[in-house]
Amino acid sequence: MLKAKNKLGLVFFPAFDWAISSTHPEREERLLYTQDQLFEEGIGDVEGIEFFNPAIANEKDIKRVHFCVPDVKSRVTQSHLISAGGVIKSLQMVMDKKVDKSFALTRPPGHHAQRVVYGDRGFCIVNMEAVAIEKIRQEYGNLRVAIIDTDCHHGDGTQDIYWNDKDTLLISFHQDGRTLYPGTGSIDEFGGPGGYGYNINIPLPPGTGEEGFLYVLDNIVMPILDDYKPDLIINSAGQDNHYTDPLTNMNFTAQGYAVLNHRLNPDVAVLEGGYSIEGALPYVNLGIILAMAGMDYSKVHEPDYDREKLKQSKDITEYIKKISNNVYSRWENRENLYIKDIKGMEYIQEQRQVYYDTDGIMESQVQNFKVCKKCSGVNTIDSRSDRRHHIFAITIPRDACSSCIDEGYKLYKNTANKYTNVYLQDRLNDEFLAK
């Protein structure tokens, strides 16, 4: 019998009610395919693997990490609290060590749902990661974590969540946003003032493959986490950078992404993008699983895959080497930017527009993070959507001061009533207030 060098627990959750159409690509035949695949190549028989099913995430789970408008009941439904509940599960294992590493397997997706929801963009309406390390937080500490986000769409959700917290580093590389949905990922996002230089994008060319992936992974997204030291290590595994997925337009391959994950070595990976049903999913799924259980992937390939016709360009390699060392170079001097930046004042405000392409709705977010020398800083978020909701929503975080305790409950009691809905986020005592 075969055995796996990991003990690798598989959460599994296809969410066969729950789809935006029945042609949608993001449907349940995402996973159903990769469990067919599983249960051909016998890996539910290879001792140290093992298949479990998801918890359920509850609203307070979600208000943790979102303001959903007008409130979670009316926005969520029961898959995604599933999905997410699957994410949680995934990471408890892993805390508790039932198992050394941990995959969800699991649907809807979520890295593009920010803090604010107002309904489904990017086919997310829960960000499954951060509502799991939240929960994970709650229950074990304020763990050091770090996202390696290999979607290829930017993952702007979850840099909204964590822009502002260096207790969260987020590294994201994907095809380049002048190029893609949702057309942010720029160099230039580089985190709030609470959270300056642990916001890193990586933004790379249409036609990246293997060996473009491979070199931004030794060459940037290694060194960052020796230099991090997290204590958690989580891979949001969105698979379209595949070369047969219909939404995007790069070159990588099942084996390349078993070479990145045997390289990153994650403690949880987490199913995101993906939707080349038949041709992609299975065979990255399954490379994933074996690279994660420290068993042999070398022999995983699609049926189709040729290594010469998905052979990266010589002009792509010399760009993502140049974009490379400017993203690093970055890294290593964060804070002289953030002297040269932010140091000094007392507010940042950012103002933007974000449109949830699922439902048609347009939203206007202005954003303010206060520049406190205790904390992160309370900052709050005035967002307007042409739906008639206009809200008024105040964080304050887990490492929050006196003053900003103080200043948040106070923003919360004496708002105007020119909003439909106010709400406050107490991370740090894990309250959430609404009116």
The other form holds:
Amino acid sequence: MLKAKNKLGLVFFPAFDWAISSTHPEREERLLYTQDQLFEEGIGDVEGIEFFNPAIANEKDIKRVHFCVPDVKSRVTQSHLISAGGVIKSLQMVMDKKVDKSFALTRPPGHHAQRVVYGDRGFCIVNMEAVAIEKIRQEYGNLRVAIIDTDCHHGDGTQDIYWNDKDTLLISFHQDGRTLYPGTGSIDEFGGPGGYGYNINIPLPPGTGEEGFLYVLDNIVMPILDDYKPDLIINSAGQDNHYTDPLTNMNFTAQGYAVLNHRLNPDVAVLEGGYSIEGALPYVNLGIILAMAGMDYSKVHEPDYDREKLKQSKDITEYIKKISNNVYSRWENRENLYIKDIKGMEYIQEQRQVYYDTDGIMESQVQNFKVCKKCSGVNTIDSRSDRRHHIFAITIPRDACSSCIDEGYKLYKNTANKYTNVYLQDRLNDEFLAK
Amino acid sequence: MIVGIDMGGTNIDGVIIEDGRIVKSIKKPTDRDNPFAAIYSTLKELLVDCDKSKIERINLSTTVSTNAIVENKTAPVGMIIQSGPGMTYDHLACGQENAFIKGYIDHRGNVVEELDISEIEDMAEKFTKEGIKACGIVTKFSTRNPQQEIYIRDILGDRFNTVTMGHTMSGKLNFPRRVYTSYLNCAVHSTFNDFAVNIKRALEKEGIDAPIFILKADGGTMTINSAEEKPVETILSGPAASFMGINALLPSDKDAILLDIGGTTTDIFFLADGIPLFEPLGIKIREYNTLVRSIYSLSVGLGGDSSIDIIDSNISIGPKREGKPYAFGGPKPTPTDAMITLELISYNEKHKDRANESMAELGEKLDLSVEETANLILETMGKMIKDKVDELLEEINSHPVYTIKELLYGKKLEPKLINVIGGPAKILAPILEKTLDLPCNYPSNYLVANAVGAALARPTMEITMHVDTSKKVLSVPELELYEKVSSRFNLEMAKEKALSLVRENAKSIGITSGNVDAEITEESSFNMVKGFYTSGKDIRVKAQIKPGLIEELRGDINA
Ligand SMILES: [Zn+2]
Ligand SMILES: [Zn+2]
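Next, report the structure of the form predicted in complex with its partner chain; the form predicted alone has already been given.
Once more the chain from above appears, this time first in line as the rest of the complex follows.
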């Protein structure tokens, strides 16, 4: 019988009875052929690979990360609580050492879900990884976590949530925002005052193939991880960089995803996007599973795989090298950049528009980060939607100093009457208020 | 009149059941080296003074195939395996020769790469040169499209005595299991067929023309002719006989724990609303995971004759049996000795003295009296069974599910009672009742339970239907059915078709009268989308005739 080198837990929950709509990419059928492939390969019979059901996240787990407007109940469905629960289960099993690694193949995805949630954007309402990480931190202490987002779309939700948190390093590589939804993810999006330098974007040109992705992995991601020394590495394993994906323009492959996971060696992988459900997902998921289990994935490839045809152009290779150099030197230089860009300021204010493409909602918000010498700094969001909500949200960070805690509660108490909803997220005491 | 025979590891049991009553039963030692002779002599003895013309059916549970596999006495097999891309395949090698061939079918049943015919010709020649007479052909995703398996079989022609195609073994997806199941089917083919021919001849000689059925691991039966084609289905039918026996003696329509406590082992089974719980994919024999449908059963090394030691001031029972109980001259104290000490089973003075002696020796280490020690042993036995049952229930109730509905509202197995048979059943029943806090039943007579189970087992079948309306293809691998359907085919039509297929085929599995109890066990229908438009439906349906009793036992089963 086949044996896995690493004990791998699979939370495979295809939610065969849930869809955004019957022809939407995020529909019942999405993981059907992945299931067929995994079943036919006999993955469940491999010694050391075990299937688990998801846990179910609760309202508090969501509030720890999101300001759902007006409330959690009206925004978040059972399917989201289960998908987040799948990631919670995956992290818990690794933390409890029940398995060496785990892979949450759950849906819907979550990496476009930001702190404020008016509705669905990029098929996401709840940020699954963030909800799971914050729960784990409550249970197991303040771990240093690195999230490597390999989805083709910029992980803008995860970026927003961990913008000001240097204990959560986010590295997102994605198709350049000038050519793809959601449009963000440029190199100079570098983090808030409390986490400046710990939000790393690597925008890649359309047509990037195996060579380019693995170049970025070897030359930026791995060296940064060596510096950062995380307790936990999570791969936000979106699979829409695949050459057959209907929504994107990249040339990545099942082999490439397998090699990437082999070298990255994440503790936990979480399925994000990926909508080539017949031509890519069955093979990409099989490749990731085998790589994580420490098994031979060399024979995994797509029916129409043609290495020569998928080779990236010389121009792309050169361009990626240039970008990589730039990103890495910014990382190495992050303390100087902090002094140059932030030091001496009391508050940093950021203004932006957020479009909820799935639900067609427009939001405009102003985030305000206190630059605090003792902690990451209390921060607020003043946000308005075109659905007549105007909210004020306050976050007291996990490492908050006493003056930031006081300031947070004072802000909550003395809010102006103009807001429809006011929220306080006290991450230090794990308490969440709303009025 | 129904004749049931169960050939176990140590004994052969036989019964005759007439109008729900056991009219005759016998028990004889098994002859492992000559199973046919053992069955034949049992049958002869059973049928003395019997009106043979009144026999409606003969149900046999036999270890012929099991023993051949376990004792490594199977025929050489050549395997032709097409694995395509995916996982590595070296570990799939089984049998004498393995050919890993070119070609490949994907998960939608599309042929991506064609066969290399000369490669197959060469392999066939190599196999035959080596004197191999059985050949298995398995391609990945052959249940989605069996075309290449069938083509290979056609190329082989009549070069082999038997050829097994993977897709005929099961409609379930699991390529490695399909390889092993096909291999084992080939490997036991000649052994089982020799046996079947002998049995048929012998019955003919005796002037019996009743149909013969063979018990399967799923608690159902198949005709001897089907068994000749799929002998692998006859493996490990022993636990199924015992399971059906418990159900015949102690019928239940609830969630229940079924126990068969013997001398060496305790077998644990479960009922869910009176329906047997099955292994999710199939049974395992030796190192081979198969797709042979089977009742979920777990055997623990805990029985009346298990040896007892004191480990860290605690009583430890089993898993080994090191001989007879101490009372009867064995080397170690056993639960049976505890029962003798407590005068719960019949004994003579000499036995009782020895039993007491063994209890005293244990008691000394535990600082307990002879009776206290004996009681503690039986309580420990109950506790060990409870712990195992709890562990299994937790495992069963956390089996993977794939829909929100099942995750939130899926059925959980919550046993309401215990039905137990076997030597110590009566004595342990009150202890189990207390330990597990559930009512516990035992029959007044269990001695030929396995033969009763075999006798009363009904034919079963399971089919797996897959419909792709964009391709307009309907398939049922178990029936070797692949046909065109309209693009408007839907789930309701699929369910109806599955049920009618089961009913149509009921005759071929030996259901000749009465209603066919066909049911749908799984159903799903997925909207398939190409681009942004629905291109068809992917429909999946499973239907079965579930295991059950031909008739209920009536009145006192003592015969
Ligand atoms: Zn994406
Ligand atoms: Zn502070």
